[in-house]
Structure formats: C-alpha cells, structure tokens
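Okay, so here's just one chain, in structure tokens, the form predicted alone.
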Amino acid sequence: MNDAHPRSRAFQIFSRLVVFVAVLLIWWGAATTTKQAGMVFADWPLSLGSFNPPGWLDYMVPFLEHSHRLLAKLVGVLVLILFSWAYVRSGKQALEVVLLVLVLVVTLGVFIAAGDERFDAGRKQMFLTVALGLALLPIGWLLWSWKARSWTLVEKLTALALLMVTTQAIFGGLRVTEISDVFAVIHGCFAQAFFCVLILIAMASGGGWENTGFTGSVDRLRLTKIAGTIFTGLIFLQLILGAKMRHFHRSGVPDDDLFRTQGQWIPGFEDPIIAVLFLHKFTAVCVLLFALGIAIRLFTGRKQSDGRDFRLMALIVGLILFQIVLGLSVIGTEKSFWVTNVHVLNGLSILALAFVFAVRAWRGRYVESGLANPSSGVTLKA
C-alpha cells in the first residue's frame, strides 16, 4: 500500500496552501481574541442575520470577527477539497463523499438550531441530543473506514481533518451562542491539534515521506521518540494555559511582575487567574530547559546521526527564547496588540516544529552504533 497516495506535486502544493491558510486563520483568531471581538455578533454562523453584515469593513472589531468567520469557512471548503482529492477515484466514492457532507451539514444545522434556542431549555437539550447523535455517524464512519478499508495514510488523515474542521466550527459556534469562555478555550486549543493534522498531511503527501525520519543509533532514536513526544505534549499544555489566560482574563494582564508573580516566586493559588499566570511562566521555563536538555544530548552524540535532529531542536530552542522575550514584552506593554499576536503566532510555530520533530523521530531509521553520516552509502536497517 502506498502510504503517500496521491503523491502528485499538485496535491502536495495544495496541502501546503491549506496549512498556510490555517496559519492565517489561527493568527486571525488570536487577533480577534486580543481585541475582544469574539462576541461582537450574537448570532452564528451569520453575522447580524447576514452573510455580509453592513459596516463590517468600517470598524476594527466587527472586521476582525466577521473576517475570521469567512476565513474559517474558506478553510472548511479547502479541507473538503483536500479530502475529495485524496479519496474520490470512482463514482461510488464521490457519492459517499456527498452523503458524508450532507450528514455533516445536517449535524451542523441542528447544533445551530440548539444555539438559537434561548428560551426553552428542554427544546435546546433535545436539539443538542439529536446533534450529538448525528455526530456519531461520521465519527463511526471514520473509525470503521480507518480499520476496515485499505485506506492510505493521506486518505485517513484528510478524512480526520474534515471531521475536525467541522467539529471546530461547532465549538466556535457554541462559544458564541452559549456565551461560553469554556468553549472559547476548547475552540482555541482544538485549532492547534487540527493544525498538527494538516502539517502531517503535508508531510505524508510529499515525495520524500519515506526519508523524512531521523537517522541514528538505536539509543539516539529511542531518545528522540520519547523526548519528542513528551516535549510536544508539554508545549500543548503551555498553549492550553495561555488560552485560559486570554479567555478568562481579558482586561490587561493580571500581574505586571516580569519574572515573579505578585512579588513572589511561588504565589498563593487563591486567585485562579494568578495561578494560571504562574503556571504559564513556570511551564515556559520547563519547556526551555527540556528543549535545551534534548539539544545538548543530541549535540554530544552527533557522530551517531546525520545531525538533522540536533539542527531542528536548536531552531526550536531559539524560537523558545524569542517566545520568552515576547511573553515578557506582553506583560511589559500591557498586552500590546501586535506583541501579543506575534507571541501567539510564534507559539504556534514552536508547536509545529516540535510536532515535526516528534513525527521525524517516530519515522526514524537506525544504523549500527558508531557509524557517522549514514547518508553516504551506509545500509539502513528497518
């Protein structure tokens, strides 16, 4: 089975385009949150009952929120095209995609109806129950297809991306209709996971997928697999803490102490926002130290590999240092619009590279210990 089908240059370029637009969407969402524009329209998916509300181009706040919604719709269409391109190779498969899209549209519509119901709690609960039941259909289809069909990796991942982008839209809608900061945090964090899936699609659709893994000794690859997985999870935890700060505390920064919190290295945890701020700082230090530890360990054993793993981790360390400077600048500038948004975008870059590091580690191939530069004719073992 060809895991990277379809391996056309056009498909790979298109998958990278989807990744780029997703970056733009996530950044736009960050800007919307920074300007506290997420609730400027009380309805969803329309804005003031219109696909093109009057005056939205004239003022920053409605412009950010409505353009964020338009970008989200564009990403949804692009992911649908991506899946159809990867999967549809016969009329029967085309019909299956049409039926899948219809189920997703109906499910989305029922969630919208639940969000629009603001007076009858029983009716809202009924809509939500029906919507959740309908949502099990495409999820079940994906799980069954993933296991029972001879799908390529790209087909599996594009199907997963299609369901994830629909789920992300539902989270965004519930954030608006239910006026919920909890759904706002889920919406922001789920976007990061969706972004990682898009990156994996772009990687797997490339012609060099078989050789994308790191090369090194058995011990070195074991280190990169374990460390890369833990490191990616640690960064994701850091992003969750950052999302909680941004959505649960919107007026400035809860404390203006750059290195300590409320004048203490370990503050009291009576105030949840102060606790999250402290944990966000503490986790940032942990991420930096963990990355430095991996980089040093890879550097000292560089003769056992081609050095790609160390170079990538060194780049990540540099971005983490820049991220810490940006974080301190956010505090020092009281959440400057541009500084805060670059902080969010740089955090996304760190997650993306850490995820790529972990994927390359798990795709790694080893050589006998002590053999340097395996690309120069050394036979690789499976």
Contents of the next structure:
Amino acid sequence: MNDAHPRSRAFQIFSRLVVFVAVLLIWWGAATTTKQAGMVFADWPLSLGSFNPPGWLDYMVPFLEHSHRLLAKLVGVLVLILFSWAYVRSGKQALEVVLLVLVLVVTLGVFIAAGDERFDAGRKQMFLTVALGLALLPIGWLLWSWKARSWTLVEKLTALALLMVTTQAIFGGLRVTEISDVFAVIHGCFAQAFFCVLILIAMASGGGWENTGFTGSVDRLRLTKIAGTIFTGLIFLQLILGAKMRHFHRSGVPDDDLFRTQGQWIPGFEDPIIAVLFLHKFTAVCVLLFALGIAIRLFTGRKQSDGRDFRLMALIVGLILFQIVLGLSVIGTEKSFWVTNVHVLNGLSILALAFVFAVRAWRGRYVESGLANPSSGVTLKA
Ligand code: HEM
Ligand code: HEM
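Next, report the structure of the form predicted together with protoporphyrin IX containing FE; the form predicted alone has already been given.
Entire complex below, previous chain first.
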C-alpha cells in the first residue's frame, strides 16, 4: 500500500472538519428516525418540490427531515472538495475529476427519475436498470484505479468516500420514494461504514500516521489484529440488529422487559422483532465480554507493549457499559428522544473506536527484545 502523501496541515484540519459535520449529520438522521419524520416529504431530492418547503422551520418534524437533507448535501459537497483536493494536489488530471463528477450526477439524476416514476412500473424498472448500469462506471473506475494506479492511501480513500456519499444519498432517496424500511436499515448502517472511511482519511492525512500503529511483541500484535478485526465485525452486526429493530418496529419498544425478553431469558423466535430484540441484548453481552477479555489480556501482558492498545480498549469497555445502561434506559423510558439518540450516537462512537483499534493494530510495529519505547519509557520484550 502506497502511503506516501504530500501532507498538509490544512488538508488534515479540513478532513477533521468533515468528520465533525458527519457526526452532526448522523445524529440528525437518528433524530429524524426517532421522531418518525422520515416520510414527512414524499419526494426527493427536493422537499415538496422546494429547497425551502413551507413551514419547515415552524414544526419539529419537517424541520428534522428537511435539515437532515440539507446537511447531507453539505457533507456531499465537503467530501467532493476533499476528494478534489487530494486528487488535484497530487498532480493528477482535473479533467478526470470533472468526468467522474458528471457520471455521478447523471447516475443520481436517473435514480431520482426512477423515484419520481410512481405509476408506470415498466418505466421505473427501465430507469433503475439504466441507473444501476451507470453506477458500474464509477465503481469500475475505482476498482481499477485502486489496483492498477499508484495512488496514495488518501487518494484511494477520498475517492471511495465520494462514491459512498453518493450511494448513501441514493439509499436515503429510495427509502423515501419507495417507502421502504429495508432501504431505511441499509441507509442507517451504510452511514456508519461511511463514517469509518472518513475517520481513516483523517487519520491517514495527519502527520502522526506513521506512528499511529501499536508497538509490541509479535504475539501481542497478532492478538490485537485478530481481536480488533473480529470485534469491529461484532459491533457492526450489533448495529445492523439495532437498525432492523428500529425501522421495522417504530411505535414504542417491542417489549418492556428490561433484562429478559417477554418474561423469558430465551424467548420464542416466531415474532421476528422479538427475536431481533433478544439477539440485540444477547450480542450486547457478547460484545461486553469480548472487549473485557481483550482488555484483561492486554493488561496482564502489558510489559510487551507501550500500553496504548490497552488504554484504547479500556475506553471502549467504558463506552460499552454506558451503552448498555442507555439501551436499558431506551426500554425503561419507552424510547425517550434524547436517550434513544444518545444510544445511537454512542453506538457510533463504539464502532469508530473499534475500527481505530483495528487500524492501529494492523499498522502495528514489532519491537525487538529489550528496546525501550521513547514515549513511555517502558521496556518492551518481544
Ligand atoms: C449523505 C449522507 C447521509 C448520511 C450520512 C445519512 C445518515 C442517516 C442516518 C444515520 C439516519 C438514521 C438511521 C437510523 O437511525 O437508523 C438517517 C435517516 C434518514 N435519512 Fe439520511 N443520511 C444521508 C443522506 C440522506 C439523504 C440525501 C436523504 C434523502 C432523502 C436522507 C433521508 C433520510 C431519511 C428519510 C431518514 C429517516 C429514515 C427512517 O425514519 O426510516 N438521508 N440518515
Ligand atoms: C454493545 C452494546 C450495544 C450497542 C453497540 C448498541 C447499538 C445500537 C444502535 C446503533 C442502535 C440503532 C441502530 C440504528 O438505527 O442505526 C440500537 C438500537 C436499539 N438498542 Fe442498542 N446497542 C447496544 C446494547 C443495547 C442493550 C443492552 C439494549 C437493551 C437492553 C439495547 C436496546 C436497543 C433498542 C430498544 C433499540 C431500538 C431503538 C429504537 O427503536 O429506536 N441496546 N442499538
């Protein structure tokens, strides 16, 4: 992987700004879902055919949905700037950027036309087929460039982020125009994956990227790599379960039993929502035990590293405990607006930190026996 990238402080600050605005956007999306404002406007990309639909500033529900759309447009523009900046700065042809953007705009346009077509199923299908065909162009371009061209990691990731933000807008739009809960779940989960890519861009464009990896013995790094990867996957699974429950059961919580589900430790699986609620609770326990296990293992073997891996995992354990309290409170308060939104946002933080843990493990550096770590003064033994 070619990491060499002409780093600039301004680019790094900008990439962090994009992360910050994306957090706001995800919170806004979560608030839209919690207030059941998702279908307040049945059209897309405009709301009631306007950038400024009547009364959207006067009532909470249209305000949430419309401002979520506006914020999403802002994030789209910010990501486009990020990509163009990374790409053009490294001396590549600006023409290619223009062509890519054109293809993305036309693809979006055909998806919008498919969404607008409500009466003629044949025409809708035709638009969808053309749009999917067009979407293959940028995806193919990215795959080919990723493999065949000597791009830096930041160039690859900003291009990926641009395609992801466009895809996310399409998922959001289809959720509305197709009145689809399935697209709502995909939209909710894809947002979290997109956020991880933004975090990686901010990490890779900073001056500290070279030293971001954990340092430790061979065994320790192997452990952190495997554990970090499985752990990130487990958290993502938990998010999918949460999103499924959230979008397929909108009024209140499916069951008010805090620890058990419908009065049983293992409920019947006939009702899919009850099954998902039980699995979400069960996975929460697995996630907690897994993270605790890693943290204890890293702590007992702390002489084999500089301790940064342990500190990060300890923070994650703390956030998971908080998340479980929030999850119980979501049920206890019958989905209070703030509690539910903080539960979603804290879930995002756990995913992001698990992902950062895995990245730092994969970028880890083996340390020879007896080397002292200058930052902590701890003697490392391989
Ligand atoms: C560009 C980036 C975008 C991001 C990162 C994003 C993120 C999110 C998130 C995290 C949620 C909450 C999902 C949940 O709680 O499970 C959400 C909800 C929603 N988003 Fe977006 N969104 C984006 C763009 C859009 C666009 C362009 C639209 C266009 C209409 C849109 C429409 C919606 C709707 C309708 C909901 C509510 C879904 C429901 O209640 O079922 N989003 N969004
Ligand atoms: C590691 C622990 C946990 C994580 C990472 C987590 C994460 C999440 C996330 C991200 C969502 C929203 C998904 C989305 O729409 O995008 C969610 C929903 C939910 N979670 Fe959790 N959760 C955890 C533990 C718990 C626990 C222990 C409970 C209850 C005992 C719980 C109850 C709920 C409920 C009821 C919802 C649906 C809320 C709604 O319908 O609006 N969660 N969870």
